[in-house]
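Taking the form predicted alone, here's one chain by itself in structure tokens.
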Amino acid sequence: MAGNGRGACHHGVVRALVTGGAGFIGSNIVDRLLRDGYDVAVLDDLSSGRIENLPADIELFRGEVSDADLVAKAVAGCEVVFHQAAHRAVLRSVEQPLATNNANVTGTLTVLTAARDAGVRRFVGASSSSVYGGADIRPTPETATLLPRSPYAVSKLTGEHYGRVFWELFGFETVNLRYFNVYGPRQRPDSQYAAVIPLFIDALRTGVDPEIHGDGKQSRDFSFIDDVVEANICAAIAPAPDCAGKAYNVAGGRAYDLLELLDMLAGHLGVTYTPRFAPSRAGDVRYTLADISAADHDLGFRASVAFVEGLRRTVAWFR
């Protein structure tokens, strides 16, 4: 390990970095990491991301992926740097474009700078299936032409660029993962920019009627926690051959429709319900089915958890 004296180890143990750390996503690779006996370290400005969701054993370092001189400090002695650090929201990247190009691309450009230069043996990226735009071939591959159709996703396709550009002319290891539709527990329903599982269980449980933006035959190909966080440890330690520079979807390999969505979240939580129809939103694409060979095949990642049962997993947490 080159660059910062300090070497990938820490008493001994490898040390890695999770951006976003405080978030949904982040905060679950975090306690996944504890659990495999890494030294952890968070950066994380708590915007969206909760104090709560950290655990007391790692180091915070709270602040914004673009301000450089953090992010130096935070990658000091990493070995893996696991990038979950984001503005995520497609209606949000709509209103406030600026604001997501700063967190995304500069931000995303920030550390893998600092990342490279400490020495880091290995970037894992959280890209998004977003890129796509809403392919014509369903199940999608990784090879499918790439149309961003919000600037959230123009963000995210751009930092697969520079993860690949870094791999090309640096042999810096750079490896993301296109997720498909998040879901688990620890996922909030009181954002204005929530996604709909969450929203969805918030709605049936409070008995209000749950809004549907279409008319809810759109499908979506979703991913539950767990796997999303195994598909990272996969991309860590997979050879670099195989996988370096590269971009991978991570889902569940099956789609769902927004009514198939409700009635079988209805039915784990036993109530009744009327979904209400909004109109359209700007952004969103109406279909999303992932080939997930890829992954499989470079990584060893393979999703594992059902849907039915990563739904009931969902609710228990909220109960």
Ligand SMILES: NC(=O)c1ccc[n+]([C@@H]2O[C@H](COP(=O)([O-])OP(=O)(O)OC[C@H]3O[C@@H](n4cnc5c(N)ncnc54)[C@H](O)[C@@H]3O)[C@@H](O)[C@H]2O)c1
Contents of the next structure:
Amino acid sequence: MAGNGRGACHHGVVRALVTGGAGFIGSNIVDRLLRDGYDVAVLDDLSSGRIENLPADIELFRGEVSDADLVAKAVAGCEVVFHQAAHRAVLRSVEQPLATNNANVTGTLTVLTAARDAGVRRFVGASSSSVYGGADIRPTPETATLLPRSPYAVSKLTGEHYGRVFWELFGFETVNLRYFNVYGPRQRPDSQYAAVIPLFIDALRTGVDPEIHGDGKQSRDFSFIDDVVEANICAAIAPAPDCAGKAYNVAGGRAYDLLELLDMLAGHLGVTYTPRFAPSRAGDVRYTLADISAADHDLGFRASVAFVEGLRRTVAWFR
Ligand SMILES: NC(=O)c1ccc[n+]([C@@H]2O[C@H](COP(=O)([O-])OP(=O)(O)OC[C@H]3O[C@@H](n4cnc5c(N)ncnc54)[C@H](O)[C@@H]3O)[C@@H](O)[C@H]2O)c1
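Can you now output the form predicted in complex with the named molecule? The one shown was the form predicted alone.
So here's everything in the complex, that chain up top.
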């Protein structure tokens, strides 16, 4: 996506903080902001992120989002905060709920408080489709029942509520984005908590039979990273009366099941495979499919990268 100069305004360059900026989504936001002319700082503890994802000369505050002193230094002079830092994995939160709560709930509250106190104009938070807990309305609108089914999902919904409350109580502009299964370059396959697309690509490339939890008919609405980055930019600049205090679905708006996904990836890679079926995992939902009309209406955001194209670019990056 070409830079559009949004980062520059009449009183100079806009400073932005990206928490979790060394991670998959955060580092892609950093790249886009730099291209658009923003002055960018990153706060990251490098627990799952990588220093190699960042330009060598980036201003990096190394530490935790629950460290109020460090966060206060990092938000100083910023106009926008893109809050991506979190413990991302559902399974990890089932095993270590307190650690997830500290990073995701205390961390988010710490960033919100410091950003408000520093006079930041807009906070854009990373929420998750997991807040729905497997809604029975599909496509799922933001107004559907929220029933988080894992400590991770509880932490993400709590972050959304804090965002809304900071707008209602303090007039601090917050927008949360409910990402649906993000994929693309820089997403890591090398963790026990890795997401399905990098895991499948890694297995297919190395000749390992891919492992499917359940029957493979579970389906997901996948979001390509460039679209997620664009949604963040839209959420940073949309008029506050339209969007402050709210949370929006960010997704492609189409669902694919895991067997279809494997076929598409194998096609891109030119390989054959035999799936191995394993038991379903605790806390996983069966289907996700987003209603994406609210983000279009309020933020002016619409996903533009088709799944087949996003997969092609992701496979190309792995090569
Ligand atoms: N990837 C997805 O499909 C997806 C879906 C829904 C929501 N999200 C949310 O998007 C955000 C980014 O996720 P990602 O996929 O890029 O994951 P990631 O693990 O690649 O990025 C998270 C980054 O935050 C850093 N971090 C973690 N805990 C921290 C802490 N306590 N203090 C400071 N830094 C910390 C990590 O080192 C890493 O760089 C997260 O908030 C996640 O919950 C992701």
